[in-house]
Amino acid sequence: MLSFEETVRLRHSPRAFLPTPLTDAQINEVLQDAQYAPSNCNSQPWHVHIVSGETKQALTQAMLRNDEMGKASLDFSFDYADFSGDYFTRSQDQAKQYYEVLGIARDDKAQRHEAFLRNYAFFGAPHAAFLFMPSVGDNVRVAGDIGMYAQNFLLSLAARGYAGIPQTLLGFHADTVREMLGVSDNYRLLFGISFGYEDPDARANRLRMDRIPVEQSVVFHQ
């Protein structure tokens, strides 16, 4: 197990995984760690569905069909255009560096779309977690709780020598995922996390994004 300092600094978002699955016991250890996340009023509102094997493959095919038809069903809106200023700049810089690492030119639309579609194949990961939540008020507090659960999940993976990547795009087909996994319409899909063993030789995993200085995001008052 890594120390906390090592874990938070080594954790990153790989976009290529080995096919080797984790055991049920290994996944359960991660889930137990995630379960200790804080939540508003101790509501513990996370509802998590883990997919592997044939179910995961079926979801891949369904999401690819949706994409080909231009079909989407988001429980929560998302648009890059909603970012502004430094937030937009950082998001664009991440995309630019990612395609550069892959060796894909900016004007190569076919290759860029192919790279985009790897999201729906979970970047080759053997497992994925879909994070659902109940709708409560304006949903902001509950979504924050889900974020803290996801961070515990991701840090537990990293500390144990595994890896995971949170994917907003997996929430773009909420109706399809709910139907295929038998999830009640009472639960909204926030995002998914693909996880397993990182492929150390993949070009996509060479990418490491810097973090802004603490001084740019924190204000001290005395």
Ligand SMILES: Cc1cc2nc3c(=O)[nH]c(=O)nc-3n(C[C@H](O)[C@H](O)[C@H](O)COP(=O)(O)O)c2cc1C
Contents of the next structure:
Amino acid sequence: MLSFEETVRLRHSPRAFLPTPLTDAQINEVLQDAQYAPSNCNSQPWHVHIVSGETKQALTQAMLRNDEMGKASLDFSFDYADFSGDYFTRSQDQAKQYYEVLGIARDDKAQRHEAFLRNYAFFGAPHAAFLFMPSVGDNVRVAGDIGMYAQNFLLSLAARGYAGIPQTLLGFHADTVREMLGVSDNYRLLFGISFGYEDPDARANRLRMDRIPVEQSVVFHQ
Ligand SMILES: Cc1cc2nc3c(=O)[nH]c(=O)nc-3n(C[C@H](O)[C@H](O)[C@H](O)COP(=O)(O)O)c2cc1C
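The form predicted alone done, now the form predicted together with the ligand:
Once more the chain from above appears, this time first in line as the rest of the complex follows.
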């Protein structure tokens, strides 16, 4: 396994996977690691559904159908326009760099939409985890706990030589996903993680997003 320092620096979000599945034992090891995440009052509010094989394929078809019909059902809002200032600039920069890596021109709406739809095909990953949570208060603290869990999950994948990408877009059809996986309406879908083995030859995986200096994020007080 990689060291912690190597793991956090090597982890990135791949957007092309090999079809090779992980074994049940490999997935279980990652789930065991993720389970050690901290949570508010040790409430452990993560409810995780792992999809593979035919179920995953059926979800792709259903999400693509919804998209074609202009249908969406998000449990939590998402709008690029909500980002402002530096956050907006960074989100624009991320999209720009991604399309550049793929060789898609800025004004090529059709190709951009194709690339967007790859989200619903789990970027070719053999597995995906859908992260559900109970509704508690204004949900912010529970969502924080799910984020802790997700990061453990992603770092475990990276340390063990696998890869995963968190995807807000996998939460864009929450009603459909709930219905197909038999999940109660009491659980809300925050996001999903596609995972498996990264395709080392794919152009999409050449992207490496940089980070702002620590001084821009942290203030020290004595
Ligand atoms: C909660 C969350 C949701 C995300 N949703 C998506 C998504 O729907 N589609 C996508 O391509 N990338 C998604 N990303 C990946 C981010 O774009 C990526 O983490 C960011 O650009 C930094 O790149 P890195 O993960 O490679 O370091 C998401 C990341 C997070 C943390």
